[in-house]
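Heads up, the chain below is alone and in the form predicted alone; it's given as structure tokens.
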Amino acid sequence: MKRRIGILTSGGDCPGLNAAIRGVARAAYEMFDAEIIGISDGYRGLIEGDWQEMKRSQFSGILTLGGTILGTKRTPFRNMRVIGEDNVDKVAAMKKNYADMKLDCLVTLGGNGTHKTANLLSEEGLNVIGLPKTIDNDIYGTDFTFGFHTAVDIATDVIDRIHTTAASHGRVMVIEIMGNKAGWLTLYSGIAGGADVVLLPEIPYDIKEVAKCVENRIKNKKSFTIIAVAEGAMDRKEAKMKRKEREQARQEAGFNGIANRICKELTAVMPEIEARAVVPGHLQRGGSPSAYDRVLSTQFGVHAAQLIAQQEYGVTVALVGNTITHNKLSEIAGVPKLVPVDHQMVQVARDMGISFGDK
């Protein structure tokens, strides 16, 4: 039986997207009579009808390629049912283009926002399968998302390289790691890179506690300190605020990124130290996927093809333990997976003497 499959990548790019696309396509070609429709720039392409029929040759040589051959764009879920100045009913447009493309199903590769829109389309009657992609690893129901391990490798490499200059100059180096709401990337790379302090959005910090860690290292003849901080980290005072209040307070204070603020706060408490901020930024999302992510992306893609063969839709693929499985979109969409304050990896870090700036 022929299956006509639409594929789109939405949200931020990350290593492993092309490997997952390849996994879906190659498995589909092997398992049944498949036609693959590539939709450009995520949900924008689905809304505007920007698509192409893909050839088998287009899926060759992309396993190791970073980014996405389909292009990607952020189309916020909160705007999906909002009709803007262009007078376009986005949901109606997506349903119409799905029908015009004569799709049997749609495969969406993305993070939390992508999954919320995928669930919306599923509720609207479309056949949808999600693949969990994000370097933040914050999608509920899966142990890991593809892209995460590659980002951990990159962030760890940054921390490794900072060690030598920190030791040479006797500085406090504050490295800002991506992760606005979830601190998984900072937690893993902080441990892997040997950071002395790890600051996460889930564990509000006290700058005096961070300073204590620096002071203790100085007393123990350690001339430098490495601080890994998630971009969404906040202090205890901010944690009590609502998001808009926090944003306003930061704007009024001339907030210039969390790493820069940590440096400023630390030197105010300890004027004798020299602190420097390092912001690797989008480097953490670039480049070729690691071997782990190539395998995981391929597994996810193949499982999606298996679900298509079984005509099982309204789900998203997941890794649970050592098993590739799937969850209902309705159960995971909009449910963030944050770092529990008592998570085993947090305890591992504490037992090694890593400070989270809270005690």
Contents of the next structure:
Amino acid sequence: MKRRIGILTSGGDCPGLNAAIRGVARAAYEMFDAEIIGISDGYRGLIEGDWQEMKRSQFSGILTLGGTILGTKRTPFRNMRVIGEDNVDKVAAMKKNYADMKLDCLVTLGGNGTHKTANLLSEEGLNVIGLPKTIDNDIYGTDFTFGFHTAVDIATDVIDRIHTTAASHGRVMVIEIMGNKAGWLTLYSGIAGGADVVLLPEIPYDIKEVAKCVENRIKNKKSFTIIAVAEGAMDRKEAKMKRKEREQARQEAGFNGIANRICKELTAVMPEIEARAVVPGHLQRGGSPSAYDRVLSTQFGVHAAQLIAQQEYGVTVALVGNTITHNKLSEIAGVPKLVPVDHQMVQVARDMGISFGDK
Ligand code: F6P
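Counterpart to the form predicted alone, namely the form predicted in complex with 6-O-phosphono-beta-D-fructofuranose (F6P):
Once more the chain from above appears, this time first in line as the rest of the complex follows.
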């Protein structure tokens, strides 16, 4: 059996992309007569016909490598069917390039946006398999995405290190963790790092409640407080606004990141404290994948190769329970997996005395 497989990585990079690419390639070479085409910079390369035939040796030595050897780019799904000034019909171009490459299938590694375009291409008749990557862990139908656990490790390390400065100086340290819509990374690293307050986009906060927690700690002779806040967290007033309205209100108020704002809001109600904002930003997506993510990426990649062997397409690979499986692209594309407010991990945190700034 011969198969020509196109691979692309799309959206924000994350640790484990290369491990997953390697997993697909090595298993495919082992299982059947595979030819692999590397498509550059995600859907940009598929639209513009920027690709190369890969050699087997190109998949060696990449297990531990961060980023993606194929390059990546954000190509928003909302524009896929829009013909812009360049007059390019992107969907037609992707279908033509798929045919020109003589592909039997396309493997797309990415997050929610990537999966929406993967589903579109599947509906257009291409053979597509998705692999769920993102440090946000917000893809529906899989317990975990690859990249998430490495980011949890990094963010936890940041919280650990901030603890020492917080304790030495008796400060309130506000650490901004990535995650615009979903708070999984903040929730997990907040618990792992022993944060006192965890603020998530899914649970709007009230600064008075956050201040109450800091006050209680001071009363209990704790000189410092650690606040882990997701970059997409919002207060109760903002939660009632539409996204555009919220963005405008923030712009008018000179918003420069949620951690900075919380420091400002807290010191306004508690002038006696010293607060500092820490923004680890893209460090959370950088470097080598953890052992957990190397294993998960490899499992996902191998499962994709098995699906190709069975010619089962229109699906994305997933981890459910302790089993690697797959879901229909049409059932998961465009469905974000947010933190349910009554999730067991939220309750674990509450039972540990962690405040979510809501009560
Ligand atoms: O989706 C991963 C992520 O790191 C989010 O947590 C974050 O909001 C976003 O990407 C940042 O995107 P960019 O790398 O384009 O600044």
